[in-house]
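First, one chain by itself: the form predicted alone, in structure tokens.
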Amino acid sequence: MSTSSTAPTSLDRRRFVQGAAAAAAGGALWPRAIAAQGAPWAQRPPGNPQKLTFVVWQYGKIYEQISKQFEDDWGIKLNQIIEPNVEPQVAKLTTMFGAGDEVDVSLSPIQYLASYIQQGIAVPIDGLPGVDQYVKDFTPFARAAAQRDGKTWGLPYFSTAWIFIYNDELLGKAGFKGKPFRSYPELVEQARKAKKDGVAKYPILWIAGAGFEQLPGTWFNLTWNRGGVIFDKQLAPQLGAGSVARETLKWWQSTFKEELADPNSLNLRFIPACKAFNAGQHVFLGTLHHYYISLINDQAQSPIAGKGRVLGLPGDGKTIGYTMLYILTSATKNKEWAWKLQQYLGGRTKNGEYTQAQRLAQDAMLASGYQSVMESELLRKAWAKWADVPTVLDVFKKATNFADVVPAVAQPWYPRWSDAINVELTACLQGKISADLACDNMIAALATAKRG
């Protein structure tokens, strides 16, 4: 049986009584609260926990770096549980929560937040010192991801928006130097020309490996760019006959039938696809997070470094994006210190800097959930070594929150439906079933997903 995250727990009630008693005895909490309004991230919470635990998935060495800073600043040890990817991280968190293990902070993929709220794993952070200041600095993406039902459920990990990337040298060899496609007919025209001229056997490499974001995400994004959605606001699927989503899938399948798209696309998620593109055998790569251009133009590792270019989606440039969150969990034994840890991961460090967000922007080209970081000169200088920054920032201006295109992502049953549509989309793009049948099957799979 699920537990409401908003219902006070016995631990909450005990803390309230303890806090009220302390305030009555010496007014100790009130001066700290006043001081916290000035620089809450610099205030030391009460108590001295032996350790704090967070559960995340791996990304470079960011967690080793921020953990060392936290331990140096506060003298509290961190228990870092770092899983290799999203799926094992989700399994680890839910297993630990089910076993009653202490977890203070966790990453939350956007498709699991609703489930975490329903299960009582995630708790709102409203009212904690400094939350209002963070919320004022949220980007629209961060606000859309973090706030629902009048509550704030986390701090930003990073933000992203979807793009195309093209190989400028190969595009020139195909006869389109400086003129990448601006429409889908132009994409097909340029791919056909590149194939005919022997520039590339398969000019297009799609991000089409099974996963939550990869295969479905490309279809969602192409559909949104063409004027459609996957669900309407009432959560009714928009995949029926004549729908934009269904027609988009037919078009997408045609790129494989015509052998313009590399069939290996169906085996490739983001990073493997970038590595394949770096071999210099494809003209176009799409659609994927903006920051992967840093891998394409990585002078140390990419054979085509300097040749990768960012391209917004065709037409009016409509694309999708989102913000990932760090959540505070109800399994924490010290909410004040857990909040301190959450800020180090997704907010400000003791010195008042958005240390993690700035580091992610500088080292990995990740976008921030904070407007002040997105508008900073630091970010512009860092991104300039990988891409044309105004082009990338323009993509963000035209991006829509993922959940507006797929409102069902906020439903607890969505992960089960996502698994089902991966099967249908793969079979369709492999040519085993038609786009019509794939869409019909995806509609039918909804009932099964909702039953659990």
Contents of the next structure:
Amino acid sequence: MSTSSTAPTSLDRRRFVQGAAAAAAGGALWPRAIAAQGAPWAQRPPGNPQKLTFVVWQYGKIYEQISKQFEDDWGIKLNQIIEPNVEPQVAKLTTMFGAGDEVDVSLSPIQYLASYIQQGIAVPIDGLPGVDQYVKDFTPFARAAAQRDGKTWGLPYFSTAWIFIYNDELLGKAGFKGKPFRSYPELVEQARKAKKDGVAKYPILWIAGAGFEQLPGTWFNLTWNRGGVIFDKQLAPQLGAGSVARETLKWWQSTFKEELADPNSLNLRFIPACKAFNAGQHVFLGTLHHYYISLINDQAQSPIAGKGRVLGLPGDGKTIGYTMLYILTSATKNKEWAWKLQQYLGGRTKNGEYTQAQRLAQDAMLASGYQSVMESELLRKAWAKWADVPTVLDVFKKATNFADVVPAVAQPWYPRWSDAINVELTACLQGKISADLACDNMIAALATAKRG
Amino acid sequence: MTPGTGTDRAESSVRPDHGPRRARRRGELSAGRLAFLLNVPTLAGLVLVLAYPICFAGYLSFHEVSIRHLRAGEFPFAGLANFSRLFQDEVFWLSLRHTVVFVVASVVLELVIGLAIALTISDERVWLSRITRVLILIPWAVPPVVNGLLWSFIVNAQYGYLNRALHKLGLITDYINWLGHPRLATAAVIVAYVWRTTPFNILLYHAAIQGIPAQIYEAAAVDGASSWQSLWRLTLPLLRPVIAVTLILRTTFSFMVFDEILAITQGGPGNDTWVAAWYTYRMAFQPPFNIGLGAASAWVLAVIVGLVAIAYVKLVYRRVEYA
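Next, report the structure of the form predicted in complex with the partner chain; the form predicted alone has already been given.
Next comes the full complex, and the chain you just saw is listed first.
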């Protein structure tokens, strides 16, 4: 457990004077920094904590980089608790919180935010210096994800939207050069042709591995694209007989029955699916986050680099998007400094830049929760090496916030229901149960999930 | 020598020990008391690191406990509500069933493979046996979660080494989705687990085999016993206590399998590899963070393990002396 002191010391004063002088000198050299001086992100909070703690899951080296910058800028050590994946990160955060440890900032997937609020882990950030400016710059997804009950619960980590990807070379071999499907019948037609011509044994690779965003995400996305929702605004499930969701599941199951879809899909989450697609044995990959095209077109890793193309969803292109958040926890002992750290992870650094967001866009093709970053030339230039940028940005324009399609995601019981529907969807796509039974079971599972 | 003689004679050779009475008369510590005193520091350590958490978990299982409650240190009394919910939860029973399958399969495999390897490397005629003894312990040194990650790479359907090897050998034409089918996924976890844990059995069996006096085998040979008869009539009966110990230890540990599940299957496909420890973890440390329910699940698991251990001691364990 870390300790912190808020008592100012002579070192604090000295460091403050040095910092102010350096900032003033820097401002003289760099006009942009002058503006930053007057902005809240350049101001040093009171106190001098020995250490600040954040709990996140690993993504490249982004946390080592931003931590070094924070420590260099403010002279405060960071306790970086970086877990390998979402589930262990959740366990780490909650056990630390339950044990009374100090945690200042954490990541929160959208499906866990309601639980974090209910458990008293997350606290609103309204009223902290600069929050209003951030909120004005939020994208619609980020605003929808970060604000509920009239309060703002965090800053965006990244945004994403679901897409299809296709192998341009194989599509051409199947006789559809430059004409990827625009409807579901066309998808089936092209897949059948590719199979018949021996272009691919299983032309379609679905993201259908168990998880929160994978197997259910694909189903939700297909359902929404076909005009349905999973829950209505009153949280009543829309999975009954004749519902779009149920019919979509029947159609999805049929792609497996007809052996157009690779049965290995049921074991594939995002990155493994990309690796499988990179082997060049599938024509279509869907549906997954937009930025995975960067793996498929990565010259260093992918045998089919340069052949991957982004394709928006069929018809009117309706798809789903969302943002993940960095939250401030109630376990912090120094809210002002915790807020400073939170901004380094999900907002602006001392120089006024969205450093982390820009780095994520440049290095990993992640979209931002800030409109200004999404509209920046830097992002367009960086993304151009992986995909057709206008196509990707157009997907975002047509994307609806996850919570509008699945309003229950904002309920504390949602993760448990998500576990249950993963079981039903898997059984259905394996052909063990019908789509009707799967949907009935999913409706029945709501009662258990709500009991907690 | 007649069948079963070794064991029967060994049991009958246990003689009453009058030492403690004599020691008391001389004002000395009896062996039992001395043993107890020497074990006091260990007992104190165990109470601190084991008994307290176990009792606290028992306390939590009768209360409504969430993360918020845990932080506040205030738990509303819930009576038997957690146990009631647990026993009504189909997923809990499913997890228990999976656990039993896992335990039986893994313990039997560990026993058979462990014995076979221990017997092999105990034979000084087997060349390289000394090196083998060292190498064979390597899996035991691998941390469980690392072992899980290692096997997750091996059995991965798309880029796993297993599919690649089978394909190269011409045994399969299409890659097998090892983790996509319930039985294959269960088998994958069992194999990964047994690979890591069998060296523990080998170590104990090997030590026990080394402790069997050579004269017993020499006498058997004089009586005309074949190698097979020596194994069945001498070695295995004399190994009975250590087999009992490994059965108890391995069964209890197998009941708690978690790391390999976490790293290889995450309970999938669907919930086909949910085991009791995974259920406990999911209930307690993932939303909705029902720690009381998780504690109740852990306690039920502990009681089951305790009952199994008692049954083993009653049914399998026998004292053996080479009189």
